[in-house]
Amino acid sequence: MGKGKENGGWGPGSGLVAQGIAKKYKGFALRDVSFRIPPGSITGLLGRNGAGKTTVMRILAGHTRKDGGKIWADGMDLKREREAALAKIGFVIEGRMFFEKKSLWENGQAFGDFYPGFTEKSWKGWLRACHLQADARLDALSKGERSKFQFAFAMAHHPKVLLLDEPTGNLDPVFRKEFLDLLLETVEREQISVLYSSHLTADLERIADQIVLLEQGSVLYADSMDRLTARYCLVKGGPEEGRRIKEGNYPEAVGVQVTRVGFEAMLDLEKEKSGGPSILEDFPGLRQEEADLEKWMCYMLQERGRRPYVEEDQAV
């Protein structure tokens, strides 16, 4: 990812940027969480449940307070800029936040009055590509339809970052087809920068320009979807070859399944040994594939859960 020239690398800049972020519950904290996302950029953000994924969106959102770090929007500071660098935010974020009992097009109405890029016909034209009523009441629509409505009224005040929590999980495949083009097509032409939390890696797989994995509230690992499938690829082979490979001394081999009909493992090409033992290279008749970024996400969490739990007062 890009760096700015302020702060040791990281400054306010155009975009999403985030730096340090930190954030310490019971049995739990966030620590050290930066990344940086350009405009006209989408970064995914993985990880298994209860790594952190909602805490960094909701203190992105400005609805959950950050024990440490920097935030900027579009290059506005989160803290000393509050209400100018919000109103550049749109999310898509569990949780009721807007008035149940009314319409949408009365609660676009009422919280339209705090984003300065918002417009009736926005609004208006983002119902109507969202296949929502105006009418419809918010108690009255179901899952997807809530996070239809709050994809509309945030791209209906034109954010320059929006922030998305698993917004295609209870959708229909017809419409989440639909939302992913409709999404690309948007960020492409308002260069805003999107940062995408989801469990379905094929939709991260088609549209992500980076990913950012997190795990027991750090950052496992952060870079593009090119470099990630350039340095990461799968092997497979017969059950011997895997049990070879399994003992061998291979710093490349991210982690290693074997049955009783084959063996199949992750490689981390950038660790490969220069002139030491090499998986490719001692077995020449390997199958070799792209890795697909659910398999990718796998084999890097239980190659972390093999290592020794890092206290939260040590570094990660």
Second form
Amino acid sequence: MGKGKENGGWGPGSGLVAQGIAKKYKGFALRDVSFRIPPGSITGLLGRNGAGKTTVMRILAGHTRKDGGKIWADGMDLKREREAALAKIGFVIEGRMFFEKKSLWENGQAFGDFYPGFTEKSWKGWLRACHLQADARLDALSKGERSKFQFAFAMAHHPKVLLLDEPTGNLDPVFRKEFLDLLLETVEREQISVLYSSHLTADLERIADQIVLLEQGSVLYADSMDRLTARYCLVKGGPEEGRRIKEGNYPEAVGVQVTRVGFEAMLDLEKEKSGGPSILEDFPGLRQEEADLEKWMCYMLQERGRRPYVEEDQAV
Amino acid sequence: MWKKIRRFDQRFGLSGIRGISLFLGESLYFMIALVGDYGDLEFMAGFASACGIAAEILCLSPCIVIEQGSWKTVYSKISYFPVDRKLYLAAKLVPGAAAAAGHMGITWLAFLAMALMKRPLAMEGMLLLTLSLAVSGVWFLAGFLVAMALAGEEESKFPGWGALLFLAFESGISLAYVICR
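Having seen the form predicted alone, please provide the structure of the form predicted in complex with the partner chain.
Every chain and every other molecule in the complex is listed next, the one we just looked at coming first.
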């Protein structure tokens, strides 16, 4: 097998490649998770709680052992060349991987030594950029400051791959904006491949080039943001039209919500154009709108995960 | 990588209260070794081994941290970083072996002092005690590394791998006792 095939056809400077990642836990399994993130691009990882986002992040960070699949970071096989691959990966992941009772500066010096790209100058610069005191103890930081610290450390060693697990969830709005600007600028300048997991879909709409949607440990959708917005749209109209659409056989309707005053549905325009009955042709008066990421995610997931509420003693 | 791991270890190495405890503990051991009753060799071997293992524990203690109420090994922390984990475990042999060797040196210093004081001590007893110190020291060090590797990436497994450490401690002393019997 040629080298090109071994690393999924991507050599150094190829970003992050995940191929068929699998992991089994009691009651949960990650199945065949695959995606590619080219350099200088940001991929948003979406999914409801427990979908497997953090597990994917921890596997990619080299912390959790996978049961199957392959990962290449900038052309380095995470299994065969573990240290070389991890030296190219930066992360913001919840956990106590640093020394809690040491200062930020000491932590940076201790762990930074293992990264060839780490310098004290860049460490100092990134601490300043993230408004952090170098002599502050790690256990004295708030959750938001810990995210900032991890981000500063990750950037100080000039990674080629950046894994961000809910990095802005605990940040104040002022720094959140600053953080996203800083991220966009650095990703562009240093050609980093970023996997960004967040429930804040507004952040992802702003920065993501691709979207990967996880559901129950599997990839439900993976494509570019441009194709996603071109493929899905919202239509709105009266309640009667809504009821007819709901009862009719329209495969392009991803989800329909009918209320007393009107209806809203998300359409898959690829299916709409594939022939057969069409909502847009049958109901020409409907209002069409662009679907935002939050609504898209809700429509994509709600039909799959809807569970009727049942009192515990009535449950079968 | 070896040099980087050693540098990493030295940053958070033995210092402060642990260093003072080691010094005071070994000083006390030296005095007891000097006046000990070597007629009861099993007791002296058990005692010397317990002190030796305690010195090893002190020297290896920087690789266990207590944070926010739970115990964690530094080995579990480095799994996120580009560190060769097998080499990291091998690097733990350095402080462990240094503690064991230092302890043995102090034991022999006590033998030398006893000779100067013209206190009788059979060569066989000295060799048996040395052998028991070496066996118990290596046994505990190996047990410590196995416990740390088994604790792996999990947090708060102290009762589990703490029990393994206790087992290594106890069996190390028993080995010394059996050798000198």
